[in-house]
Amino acid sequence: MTEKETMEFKETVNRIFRAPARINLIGEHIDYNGGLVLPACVNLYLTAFVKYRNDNKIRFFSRGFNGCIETTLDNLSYSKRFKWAIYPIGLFYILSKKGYEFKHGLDIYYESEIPSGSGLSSSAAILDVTGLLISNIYNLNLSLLDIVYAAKAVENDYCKLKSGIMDQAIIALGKKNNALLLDCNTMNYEYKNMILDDYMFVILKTNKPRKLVESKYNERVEECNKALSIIKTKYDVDNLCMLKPNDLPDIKLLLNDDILYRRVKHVVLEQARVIVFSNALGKGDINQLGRLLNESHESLKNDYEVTGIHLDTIVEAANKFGAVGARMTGAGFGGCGIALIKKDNNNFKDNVIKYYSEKLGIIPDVYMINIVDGIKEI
């Protein structure tokens, strides 16, 4: 669309609803396998505004895509010419196979200020306000998670992306001034107030994207699942953040391979890493904090090997210019850190950009955050 028939859109529109990015706090790649994570949603936003129709198309327009995707609601299987639409449409297609119906068409423009692979969810975002805004429009009275494991769904059986429930299910249960301590095995959770007086947490975007899909993620999936085969014929265990970190040594020898050995220490050690960073967070503990982030970080670097030199370099600009600590977030292989900063750090922004862009002959984005609510109509 153009930018007047952009504005005429939006000025026309029936209902709004916007979705945040998130940040994992600490617990990377840990929600596959069974853990605890503690992410938080941040004030990134994915808006859609909604009109109705009278017939049973469905069509998709986005600022960051030119034209649009449009489709029936009969005609929701999977297609290669849905293309970014993909998303949307696999929540339609989701939902229509659990039974519920559509009674008519629908035209969507999707606004994002979250940067497409960056690692802060922007897939999670557009799925969890896409159902959402279906549940609202159409009076399903889809609770916030059947919203998620929908979303989930989506990605898992209709993108054959193997990928956690964490992303959708901070977007959508997310509360200002509180991280999300989520057991992803029981999908219990508790809501961690972050103490952080005079400090804060920042993003830092590589501009480095990456596509989960074309990346390494499923492989490390599939390490994990393999190792965790080979563990369950002497260890009682459903998962392997199920494994205390004394279980180590007695792993190492059962496995005999160093590669899947590692991929299980971080996750063990992660796992560890977590519960140990949120009672912290509700202390205000800010040195064992950023203790724990670089711990994190050099975990994922060494013994999952999810990093590369784009997040090593940001991370280390970060610890170079006043941080705490920080750690690459999300799946990794590109995307974005995290760090904690004093508030006054008033270089630390033009400081990092300029450490990077001289290393690596790119211009990062450093974001100053706030830590918001959920999914909702606006």
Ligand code: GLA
The other form holds:
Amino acid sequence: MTEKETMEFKETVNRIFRAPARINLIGEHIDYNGGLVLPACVNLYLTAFVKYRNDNKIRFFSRGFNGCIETTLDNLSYSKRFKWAIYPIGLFYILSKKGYEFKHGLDIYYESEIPSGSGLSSSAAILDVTGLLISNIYNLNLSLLDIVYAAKAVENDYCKLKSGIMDQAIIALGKKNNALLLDCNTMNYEYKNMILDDYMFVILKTNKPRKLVESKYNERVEECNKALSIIKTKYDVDNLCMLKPNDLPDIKLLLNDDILYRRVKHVVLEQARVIVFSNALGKGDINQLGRLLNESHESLKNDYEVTGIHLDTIVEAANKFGAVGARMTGAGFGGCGIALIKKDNNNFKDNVIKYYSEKLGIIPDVYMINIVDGIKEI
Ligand code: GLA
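Would you generate the structure of this protein in the form predicted together with this ligand, following the form predicted on its own above?
Below is the whole assembly, all chains and molecules, this chain first.
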């Protein structure tokens, strides 16, 4: 849409909804292994401006995309022509399969500050915000968890990405100044206060165009499933996170496969780190938090192999210039890292940008962030 069309659209909307981006403090690549994760919402937003229609058309607009993507409420099956609107259309599809009815069409304009493909979960943001707007506009009374499950079904069944539930869950359930300690096996959760006095988290955006994320992601999920099926021949477990660190020597012999073993080792030790990290967060034990961030990154680099030169370099830069700890966040293979730094480390941003750009010839971004609430109607 042009600037003028956008202004006109926004001035005549019926409803406005908003979703934040997310970071994951720790617990990486273990949501789909039944593990504990500790994500939080950050103040980069995707906003959906909605106008009601009298017919059964649904039309999707976004900043930076000319024209619109359009379909009708009786024509929701997967199609390549839906392009980026595959997520919201997928949600209409999944909810319609569950028996929900939509009485009229909509025009939706999405405006996003969440860079897509950056590992901050722009896809879960568009899914959750669309879930909330559908629920509120058509009076479906969906709970936040209903929205989370529907959003995950779109990713898994409609888009065929085997992602876990962490991103959809945090963007729906997030709470200001809190991280969400979520058990992805039971879906039990509790909030962990994140007031860190003189310290804060920052986002380190590598600006590496992400490639192969989906295929590599699915490959990791398959490796874990393969390891689990072997482990189940001896252990009575439903998922890899039910194993304990002291099972690892025996698991190594049982798997007899270096790659599968290193994947399992990461999962089991990362799960243990989440528990220690969340206790340290409660006590404000900054050094412990920093140590665990670094250990998590090393494990994702060496054992799970999802980092790469860009994430490794930005984490190295962060630690070089005073971070207490840093790690990649999200799926990896490019995207973003996070660092825990002292609030008065005024040169951190400039130093990291300089070091990283001199090494890799790409200018990264460093965002100072706040921890905010999840999806909302505004
Ligand atoms: C992506 C997925 C999540 C999770 C992370 C890695 O963000 O969407 O489900 O698996 O990667 O922790």
